[in-house]
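Here's a solo chain for you in structure tokens, the form predicted on its own.
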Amino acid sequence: MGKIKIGIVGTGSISNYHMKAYRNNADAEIYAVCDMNAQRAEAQAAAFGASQVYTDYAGMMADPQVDAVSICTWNNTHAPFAIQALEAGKHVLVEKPLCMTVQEALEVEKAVMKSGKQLQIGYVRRYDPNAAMLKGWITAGEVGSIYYAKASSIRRLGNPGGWFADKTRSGGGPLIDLGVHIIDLCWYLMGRPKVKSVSGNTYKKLGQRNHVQGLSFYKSADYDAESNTVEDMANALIRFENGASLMVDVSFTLHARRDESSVRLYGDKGGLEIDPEVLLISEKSNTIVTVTPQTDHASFDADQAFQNEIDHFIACCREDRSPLSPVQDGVEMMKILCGIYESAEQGREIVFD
């Protein structure tokens, strides 16, 4: 078999991480680059050496040289451009969200099933080194059952504004672009568990703040500080069929002291932190230990996370296997994400069948 021959839809910020780990594959070629700006799909294509420049996304599927696509749109086209890219024969690596409703999403799932090919989602924080390490400890036994986890990320001025504040186009603020990494991660990590119910609460108190001082933060190619129709913050408890439960909370702008980043999972044997650092909390000879492991990645590393997924992707679509992170997982997240809006929509709990 020759190499995969990628295409890679828009050419956002997240696109970069994307192009440079498929240039680093052995196995995979960036043969096409698509955006609705032909300059900015130019310069991609350019950089990283593809040979073939589309403004037109159906252009593209058509195009029998393609075998995987990689959507680094934004969320409103994940479902539509990964259908599209699946009845067209090809592979999809869409990024996360899988897409804005769980209609979407088991429309996805159908599709996937139809066509016979693979779709990973980039929930990248599977991929990461220390995320495989707590994994198998956790296979191990280590920490014996997990009953309780709590995750939280919080901006205090991280609004980015464009697309991330259009509800139209992105579904929502912090909680589907950041809490859907860390509620997978933790997800995952609890064995990915049914869920039972969740309820939830999001705020839309203080805007994007551009108004502040002294502060920088990442925004948008579409930054408008008019604009913005999503939530600050959002908090949720989700609880699982097998009585394990998830409390999270996100933000984009807060009054909070610093940022924060926090992953912390309990189970009846010992416990585990991944965020800001990695630890193993347990018992030795009826004392409490806390064991700080020696490791080449002392905390989240993006570019190897992204690296592993890329190299993931690849060897799933050469060797016709499942990923690690299938369009079923999505559909069960997508159904945690709603149920959080609609629950903070609604003022009551929201439970599952």
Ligand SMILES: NC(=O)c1ccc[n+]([C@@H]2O[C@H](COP(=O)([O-])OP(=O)(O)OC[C@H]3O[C@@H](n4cnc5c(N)ncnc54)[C@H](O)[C@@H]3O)[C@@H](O)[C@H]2O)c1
Second form
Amino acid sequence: MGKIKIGIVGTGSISNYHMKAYRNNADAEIYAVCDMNAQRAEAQAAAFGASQVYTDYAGMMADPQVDAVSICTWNNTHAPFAIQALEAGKHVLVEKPLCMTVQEALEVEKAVMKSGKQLQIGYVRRYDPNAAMLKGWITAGEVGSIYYAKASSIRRLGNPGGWFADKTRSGGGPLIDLGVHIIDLCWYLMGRPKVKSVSGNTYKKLGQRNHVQGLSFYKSADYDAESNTVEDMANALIRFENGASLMVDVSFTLHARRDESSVRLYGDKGGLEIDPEVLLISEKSNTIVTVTPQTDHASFDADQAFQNEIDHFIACCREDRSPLSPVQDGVEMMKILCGIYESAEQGREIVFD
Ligand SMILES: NC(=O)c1ccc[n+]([C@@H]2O[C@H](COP(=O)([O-])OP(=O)(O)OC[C@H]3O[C@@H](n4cnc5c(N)ncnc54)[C@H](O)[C@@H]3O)[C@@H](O)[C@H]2O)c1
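Would you mind giving the form predicted together with the named molecule, to go alongside the form predicted on its own above?
Once more the chain from above appears, this time first in line as the rest of the complex follows.
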């Protein structure tokens, strides 16, 4: 079998991680890139040796040489681009979130089933070496049954602006952008229990805060403060059918003392922390202990995680096997995320059938 020829759509910031990882994979060839910003597409093609450059996605989809695509565009294009690729007989790796609505997720799922092609969601945290280590501990019974998890991704100043702040292109703010990572990580480590209900709150009190002085980061060039249509922060309680629960809070901006990222899971035999560092809390001979593993990855290693994600995608394409982060998990995630937005809007808990 020859190399899998890859077409990458969206040559912005995250595409670099995809392209570096494809370049390192002996079974993949970066064949084409596509971006409606021609200059950006040309630059990425030159940097990574793609022979074809498209500014129109339909053109890349009509190219029979493309075996598989990485979708690295704004969230509003994920579902239509994934469906187009599947209908053209191409495998798909789509960045998180899968899409913007439950309806879209169901349509993508239908297209996957019909095409028989692979679709992998870029839930990169699942491919982190630490997530694999924790999954191994959980499978080995180290923490027993996980009944509670708590995750935070708090930026005190970090609304990226641009399309991230435009709900029509992003589908929402920190919940759909940051929350998707930590909710998925917890849910995956908890064994993907079926969601029973969600109760959430969203707040839009601070905006992008580009009036603050002395700070250069997170001031997007195309940002118009007047057009910020996403929440600043969100919190939620997610209940699962097996009785487990997950509490989450996320922000693009908040009067918090510092940025904070934490992911913690609690079982009936032990506890786990993955962010900010990996820990196992347990009992040894009637003593409560905290175990710190010796590992090369003290915390989340983005380069390694993206490499694992891309290597897994290529292996799934070649061997025709289902990915670790399949479309069904995207449908469940969209139920959770959209349910939280709906709950916040209606001021009540949303219960699923
Ligand atoms: N896995 C992660 O940790 C992670 C991190 C950042 C972003 N992302 C995801 O990656 C995606 C892209 O984010 P980014 O930060 O790279 O954004 P970006 O704005 O830097 O890049 C997106 C690119 O897509 C192009 N584009 C948009 N619509 C297009 C269309 N219809 N046709 C052709 N090109 C189009 C834009 O011109 C732009 O160059 C988002 O879905 C985001 O959620 C994932």
